[in-house]
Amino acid sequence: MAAAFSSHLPALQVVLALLAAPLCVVLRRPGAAWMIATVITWALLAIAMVLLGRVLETGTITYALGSWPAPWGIEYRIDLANAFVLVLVTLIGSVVMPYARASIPAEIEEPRIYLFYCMYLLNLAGLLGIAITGDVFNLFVFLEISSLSSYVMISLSRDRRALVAAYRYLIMGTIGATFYIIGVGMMYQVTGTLNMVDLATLIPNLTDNRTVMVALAFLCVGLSLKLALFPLHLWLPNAYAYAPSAVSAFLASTGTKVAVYALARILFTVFGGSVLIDDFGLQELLVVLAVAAMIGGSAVAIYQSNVKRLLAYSSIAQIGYMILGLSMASVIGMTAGLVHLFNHALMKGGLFMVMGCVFFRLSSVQVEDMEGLAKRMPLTMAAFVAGGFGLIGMPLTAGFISKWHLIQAALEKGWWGAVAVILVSSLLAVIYIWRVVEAAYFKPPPKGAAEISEAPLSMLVPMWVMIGMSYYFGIDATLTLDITTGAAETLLGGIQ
């Protein structure tokens, strides 16, 4: 019995959240919906960790839905790369849920809170589905599930500007999905299959086929919109700035990260990326876009007065780091990109949680409204400083580990210019982090400022857990580097 149940864990990783989402609508009670979402998320984290352990022990896991073997049926295929992403998504979701208990009622009207938990579970199912599926059309289905639920979660905010942000995201996301599905259709027209294993064996021999190359272009544009790669990032700043803080923390830590994984999977697994990148000039294009994101995102962040918007532009820059690592098409470069994917999720999730705590007490996240805040909310602002050190890349932080390995990868390739860009972007991060630190620590509170206290423990503890993890994996990065190195070798080595 236990063995039979255990064999269905790959399906349960997605199905549990899909089945639980309608329960939140049926019950309509915020407390019950929160309890369901929390229990399911922690159960999914346990399943993800079991699956990662199995992959480390026995290798790639395959699961045929409905016992229909691939390529006729849909296959879930779990290797070290997507097992790593499954753990990341469920880990972030598990920390966000306790935080949401107090944060969500402060930013979403009570009659609509149950909708948030329903959409959250759908989003979680979509993100996990993107990571676990071995079918390119099924990836599109899960991409749309996660996107549609994201639009709703953003729009639920009391701030009316969130509606405009969600609508813009919807338009851009729909364009991205359309590009992706056109690319899938073109691949199917040429190969007659949607299964990634089949495609990985067929497409490397079809690189002189114009339809396949056009399909690749459509897939890259579609996924680049989803991951907010410069210059296709215009939806992201407002979406993160005006969404409820728990939503910003969750989406910033998971949504774009899963899309980066999907792009890597398409490029390196389906299209055999190493040869493709060298032969078709894709490497140069990715490097240019990554550098533009790193410098442009950091530079624009400096001028933001809304700190959530500042962090959103910072995310655009950090996505540039990940794409730079992927573009190197080497094990050390891919490892640096993947480990930064994990580390940035922890740092940025923690920083958006900080802003949620600030908003909970101030009803504002403007820099000028945070003057003198360090004396009134010392634990919260200390967390911001700690998370900011990670974005800058200070030693003992997870951000340092990412940037150190990215610099090593660039030096291995002889890309001295990339090293300079990494250092310049880090210096720009010092400036935008300092703006907030200066206001909170070195300026007096505004005249007549009300006395406030720290946010509830249910918000402070998850916030510090997230920041604490970013330091733990900065001090001892053995586990994350071992897993991401194996994941990089898996992606670069093709289907095993």
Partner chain sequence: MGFMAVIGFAVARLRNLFAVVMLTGLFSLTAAVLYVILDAVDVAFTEAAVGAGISTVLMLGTLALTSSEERVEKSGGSKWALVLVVVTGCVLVYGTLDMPPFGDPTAAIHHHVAPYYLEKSGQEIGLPNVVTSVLASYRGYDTLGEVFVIFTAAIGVLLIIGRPQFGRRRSHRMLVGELHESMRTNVILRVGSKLLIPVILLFALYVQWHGDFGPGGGFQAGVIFASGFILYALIFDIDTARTMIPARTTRLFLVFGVLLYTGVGVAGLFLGGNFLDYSVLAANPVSGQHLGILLVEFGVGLTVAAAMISIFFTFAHQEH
Given for the second form:
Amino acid sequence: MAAAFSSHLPALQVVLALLAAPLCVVLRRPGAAWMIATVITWALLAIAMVLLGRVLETGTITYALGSWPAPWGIEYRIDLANAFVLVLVTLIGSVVMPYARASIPAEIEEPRIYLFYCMYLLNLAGLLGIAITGDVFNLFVFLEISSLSSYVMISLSRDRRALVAAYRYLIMGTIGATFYIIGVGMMYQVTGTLNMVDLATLIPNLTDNRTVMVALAFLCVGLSLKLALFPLHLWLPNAYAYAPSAVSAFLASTGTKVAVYALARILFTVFGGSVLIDDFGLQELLVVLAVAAMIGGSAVAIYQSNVKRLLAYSSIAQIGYMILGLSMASVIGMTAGLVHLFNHALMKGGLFMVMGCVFFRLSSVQVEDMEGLAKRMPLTMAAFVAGGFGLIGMPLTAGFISKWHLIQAALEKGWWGAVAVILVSSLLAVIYIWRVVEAAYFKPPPKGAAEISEAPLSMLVPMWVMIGMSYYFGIDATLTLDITTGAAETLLGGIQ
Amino acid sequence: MGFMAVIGFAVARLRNLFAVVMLTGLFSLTAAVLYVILDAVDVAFTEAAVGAGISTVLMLGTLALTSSEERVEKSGGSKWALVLVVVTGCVLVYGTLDMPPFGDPTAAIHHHVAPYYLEKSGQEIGLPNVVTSVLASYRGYDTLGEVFVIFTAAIGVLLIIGRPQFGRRRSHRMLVGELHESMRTNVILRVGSKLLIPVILLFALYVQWHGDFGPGGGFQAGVIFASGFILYALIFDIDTARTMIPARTTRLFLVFGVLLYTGVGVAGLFLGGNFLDYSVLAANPVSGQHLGILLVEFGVGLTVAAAMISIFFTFAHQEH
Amino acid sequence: MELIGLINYWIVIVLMMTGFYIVIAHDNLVKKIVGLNIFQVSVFVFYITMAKVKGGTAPILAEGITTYSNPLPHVLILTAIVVGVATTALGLALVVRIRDAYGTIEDDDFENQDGEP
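Having seen the form predicted alone, please provide the structure of the form predicted in complex with its partner chain.
Zooming out: every chain and molecule, the one shown earlier first.
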């Protein structure tokens, strides 16, 4: 039985989540729904790790859905690049779910909680479906599953600003998806296929084709909206700031990362990466936008008094780092970008969980309200400092690993300006992290502040696990670097 | 298509939102006619039911719950928008320059992948409607995803505007309150719809099962079925309509449909094929295909019908 | 001669841009969703236009017919239509809630009430 299932793991990676979502609807009890969500996420993590192991050993895995071979049917294609993403997404989910047990009831009304977990599972299924697929239209379908469920999850907060944030995200996200579909349509029109590998073989003959160029533009813009690349990032700050904390923690660590992966997949696997170097300045454009994001995002973060919003702007800057790495189209550059994808997910996830703990006790995430918090919630604030170090890029943190490699990659290409930007934005990060640290550690608590204690254990433990992992992978990064280097090589190598 | 362009401009300029919504419905309907001309009969069917039907109803519902006039806009932002739109349009036009001309039979898309479906689906699946073969079998996984999208929307709407206490019969001023009085007393509407509704429901069933041979299938059937109920609710009594299909039942069907579809896929796993392989479901692969398609289309119809009904009732139960 | 064959596509592009403009230029939440719909429907028309083969018929296998229009875009658009209506439903649900919470559905009014950018 086990052997029979094991060859179907690619399908189960997504199907299990899809099956669990309606089950939550039927069960109606928040506790049971949480249990299902947690257990399934852990199972999916196990599957993802097995798949990663297999890819490391034997190379790319393919799976034909419906047993129809590609390009007539839809196929799943797992190589190092997406196996790595699958593990990331399920890992984040596995840590956030135990955390959610206490966090969610504090932020969402009880009768809706079981449906929330249904949405979460759908979101998870969508993200995994995007990462694992080898068909560009199938990607769209699962992109929309993940997007729609995101809009809903964000809107569930009691703060009414979440509603507007969710609406704006819906509008921008749908425009992005529609652009993506336009790109797919144009690609289909000149090639006749929707399968990524198939497209990759047909495109080199079409590099002069104007339809192909425009298609690439639309695909990139569509995905850039989803990954919040400057200047298409406008939906992100409010969406992450006002969403329920567990939702922010999960989405901030997964949603945009999967979109970055999708962009890399389209640019490198489908369009064969040479597009970046050869044609119409795409590389320059990406670098400019990445740099703008890095400086702009960090700078704006400094002025935020809502700490979640601060972290959101920080995310925009960090996404800039990832795109900078990708745009280099070199092995080291891409490795840096991909490893930062992983590292940032851990750090930001941890930091949003910190804010969830803060909100749990204070019902606020404003910097002013957090004054003197370090005395009353020492473990929570220590986690903030630890995560903050990661964002800045101090040695021993995962953030350091990413930045170090990014700088090395930039030096290798002779991009001195980029090195300067990386250093400047790290300094800016010091400033915005310091704002929060100063308030929590060096200011007295506000007058008449209520007596509060630490956050509950069920929230502290996952939070520290997340932060702890970011240090583990900062001290011993061999695993992450090996995998991401392999992934970078796979992406750059095109189709073998 | 020129007609559609005119409608599009009118929508942009008009401020009365009711008019805007009706025009959008008209836009969809015109698109549906266009699809028929372009040989896309299944799509036309679905666009008419979904685009002109459901979307319009929901928009009208939203307007009734909010406001029906758009405020006068300030001009500043519109300039930027115009520039952006014109630039995007020009880029698109640039992209069309290398496209194969309209209707060209030598275009790439007619010679790669697609011909396989036209040539082989007859033997491999044995259904005349090639669109159904592709939708439900060759690319059945996309359709599974799509059913989950509808599922997500239904649950999402419940989460966003639903009242968590289901099953409690509350009488509140319904969204359709004012419409009710006039419609309830209108004899023609009452008698007409009493005759029409069973026909609609039957038609839905026909479309569901006939989709293999002609245009039709799960989606269209589900939407038509739902519209039968919605019609009843609009003209008669929404509370009575609700008792016919209480929230719990709708939810059950919603869940059952997706589980059925996924279940068929999993069954394929147990019987030796890949996920969603229907050929292994019966002794003869072609019969297996037929069985698989029948079941999944039914699952689609169930979930779509339940979703549409659920969404409509959730909107309708809002207090005015 | 070739340009004539492209005119259809150009009209579709005009439609798309009309919808796109409505979404980004107007502030009323419902109108934005209407614009989104028009944008999406136009994209669908584009796909279906692509699928047509001169002299072909609907892709339902029948005796004696050899030329069919391409079924694949039809399948894709069927999916896309459903995705579109799902998005519309969720968007409208959000509009209703926003109206309840803020009393208005014009986009730039929200900041005034909340006092934040």
